[in-house]
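A single chain, nothing else alongside it, follows as structure tokens in the form predicted on its own.
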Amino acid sequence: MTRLKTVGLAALAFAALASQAWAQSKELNVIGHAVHQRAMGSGEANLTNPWQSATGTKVNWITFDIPALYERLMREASLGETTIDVAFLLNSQANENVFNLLEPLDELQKANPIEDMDDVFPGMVEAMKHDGKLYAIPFRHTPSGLHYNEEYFKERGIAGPPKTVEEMFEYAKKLTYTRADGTKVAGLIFTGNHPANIVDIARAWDGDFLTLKYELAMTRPPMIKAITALKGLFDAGAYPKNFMTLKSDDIDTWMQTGRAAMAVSTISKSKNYNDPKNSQFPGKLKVVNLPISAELAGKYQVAPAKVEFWSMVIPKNSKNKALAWDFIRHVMAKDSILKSALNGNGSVRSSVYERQEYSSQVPWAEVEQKVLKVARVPVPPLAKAPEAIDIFLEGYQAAILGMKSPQAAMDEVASRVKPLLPK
């Protein structure tokens, strides 16, 4: 009897060694680009280990530039089964084709809910929304505000940036003029390739291109007004003639070398702006939020300006979706994103721009708040989106350079666009 119990006790402890063994041999595989792995932190500092440790799971990341991480989802999404089971997503690569490959989120999020949820900017959350349905959990993000050269400012006498979009357009004009050292200064500038910062314009009156709902509102005065003032300046000199070709670079070399007195771009981007190894004008180079028109000055306190954003996504083909959701889970928690927060990410969360540890360290953390509560997408989910930008930018071309009335050229986009819309 002893024997045969010293062998059963044996037993059930090689059980149980086994059963903890596979407990700690599951796995997690996310696909990114390296800057989220970078956000979650590394070694030690790594905000993931204690759910891998109370999980007994391994998290593993495969990283690639943004282009093959999206076709790598999709590729992955469209199989009968994948082993990637958490993936991110920009909010310009959504669309109605792209949800139906990915699982629904809501259900998940009742039996199972993200720390304050209410705590996530609603601009982002709302975008990514397909039928009522929730299929992205936003994680990083990149609003617009405006950049101004504070030693261009005094040149031209003016005191400080301004207050509302009129006066942006009125210091443009001021601010377009030959420095004596011989530098040509534009007044204004913003990329001419995407229709982003064309919107951030618009979103002074509260316009917009498309709206989530998909209606069409290019023709509608915010944008109309917008395209009317921008015209204004490419007629005074004061927007640059080759405005169609400017991409995101060139704008960092216009603002860093002095080229241009003031840019709509990225509020993060102010760091690189006055970066001493790479801008002639470094501690000159301030952002604020893009000020609204005096018409809505009751209604918004800045601009709504644009704002896009990386997701965390789960395929519908996953076989882990309840780890994947607790990971998920786990990463959005108001501790975590503080910590990501802190390693440089995007802080999705209200909250996280109160605490001290995290404002005390960025500087444009206030102005990135202020937009955030009212900021929303550029352009809406849509399969064909690629082909209603090329149709706005042709539209908007034609309206700048004078081909075309403003109200003209963006009927015309909105006839071109219409069919291209979900039914």
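Numbering follows the first chain given and starts at 1. The model shown is predicted, which means the values in this text are computed figures rather than measured ones. What changes on going to the form predicted together with its partner chain:
- Hinge assignment between the two forms, with options 188, 105, 141, 99: the rigid parts meet at 141.
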The other form holds:
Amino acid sequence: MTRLKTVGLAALAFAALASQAWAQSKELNVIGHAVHQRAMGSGEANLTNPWQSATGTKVNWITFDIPALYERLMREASLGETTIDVAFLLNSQANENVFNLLEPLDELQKANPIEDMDDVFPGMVEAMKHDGKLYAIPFRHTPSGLHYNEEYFKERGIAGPPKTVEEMFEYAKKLTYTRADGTKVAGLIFTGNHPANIVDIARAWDGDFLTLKYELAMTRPPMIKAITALKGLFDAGAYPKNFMTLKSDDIDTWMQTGRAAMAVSTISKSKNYNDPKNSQFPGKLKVVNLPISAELAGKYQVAPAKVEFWSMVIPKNSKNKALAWDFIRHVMAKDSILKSALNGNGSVRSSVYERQEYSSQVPWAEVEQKVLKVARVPVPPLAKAPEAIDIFLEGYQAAILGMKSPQAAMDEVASRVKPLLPK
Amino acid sequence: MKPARASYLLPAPALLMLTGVIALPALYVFYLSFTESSFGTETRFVGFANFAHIVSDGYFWTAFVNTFIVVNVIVYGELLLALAIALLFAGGVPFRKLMFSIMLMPYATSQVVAVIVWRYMLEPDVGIITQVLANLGLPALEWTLNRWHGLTIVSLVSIWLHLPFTFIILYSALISVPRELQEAAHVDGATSWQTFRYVIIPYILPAILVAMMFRFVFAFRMFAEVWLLTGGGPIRMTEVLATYLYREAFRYHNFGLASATGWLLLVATLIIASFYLFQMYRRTLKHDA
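Instead of the form predicted on its own shown above, give the structure for the form predicted together with its partner chain, please.
To see the whole picture, the full complex is given below, headed by that same chain.
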């Protein structure tokens, strides 16, 4: 072989390799919460693997806590162009200001539709429309349930989970103790940096913070009863001193490490709580529906707990809209949603609940199905939601710490939230 | 001799960079402070409304008072502690290199990591510091529930984080004090305290002023310690000006209000810095002239 031929062949080989590398160098940047990435599965079981191979695309995940995720999306979407192609948006964050920065998806859906879109819960799809245009595709719902540590219940001589909210508070006090190994156990925990779980407790009396019609429901008896009961729990030492700094990740860790006996949290987190790799109590952390109050026991079978849902959006200034839509289509396909549901993702497709694979492999399927019949969102879409939430949390903290009565605290919250509501 | 015109061009790249990354954004923020601006909405000119809103906002004044208290506690507390440790080091300590490394360690730690580690150590139920206090029969620090406990913890963590900065400035100044001066004072019959008060302190005063000026400026912008420890709570009672600004900008997306707060912070910082610069000028440069 002449030297010229050798050089020529080497150049061809290099060009072939380079073109292959270029073909695989497409990247799709996704911003979301860690739960979204976890829902896709990991390693070889990652449900996006076939799509990545077929399109020669590498999916880059960037994950944040909820407020930071929203802030990053808004910041990126306000730029001339962004490298973020797909983002996850919570239902309470979906307001007019956000929709102005997102790509309407109707044309993309018309040209290249998502498989059986009618199977996706219609209420969630409707909530993602503005001025008749669809801006987001629901992917995950998060109804709340009551997680409890079975071992602790046995230790304290409690036969089973509470049947009414009154019983839940009573059990929380009994379950606040120090174990023989020195572990201090808190009776009941939930996140303190968002009103969602406080609303969950109020739902035992069918209460709300703001109704879907933007009525100021925080001053009504259900919320007052809930806050009064929680203050009683705090005074009894059964609700942690650092309740206002507890975040979603803290709740997970406390349950996994046995620092709490009961937690109000997303039902599907049961998988994570019982994961032998992370949990000290695998198989012992059970989940049930949040109990209703004794006075509403005839009206509801379970408390109409909160449900929130996450949707996927494409920023209007993304340069990769076609690829982003293709990713969304793949992730939303029936099989993908089933796989994500088996990974602990709340399914947005009703058909998943009829699949035998799901009901046989997911212990909390029935719990989830029960609550979805009555659940509703904790905060309606509101451009000024962060301010309204902070004001509510201030009032709640003031009431729990005994600085104001629950009624006085909520009356003040109402007067401050009112100007933030849509006219 | 007059410098050649071309020599003015030499610092031009640095000046251009400073203009680009500091002056222009500052001017843009100044413009924003007179507007109502948020994501996804049209920017609207509102005159001095943002400044009026801030001065009538109770949370701003809480943040202002907290900042004033915490900054003074931090700057003076840190100064005294750093001076004491610097004197110890200047006098000689065993395992000097090792002790130096330990002393400088907090400055090499990521601020976020350090605050989170402190947060776990101070955890109200299982934190190691809480346990130690309980074992000593001392009351727990209820920093998640009590404003003053929260601000105390914030101050302590901030002092721990920044102590090496003040220490290194004061230590450098201390070891540069001529030995003859101290010997002369000793020969004249000065006690150790008198030597320290009338010889060493005046000599290292410019260094003290530099350290204090920088620490005032840094402490005024204190953010991570408060945001990661208390989040400004409970009931926004431990908020400082930087977290107030952050909340307006990055949680509420009220960029006009946040910009106005930023400018008020800048003016306050300039006033403090001017005071210390004037003192330095009066005590050093003017004296030398």
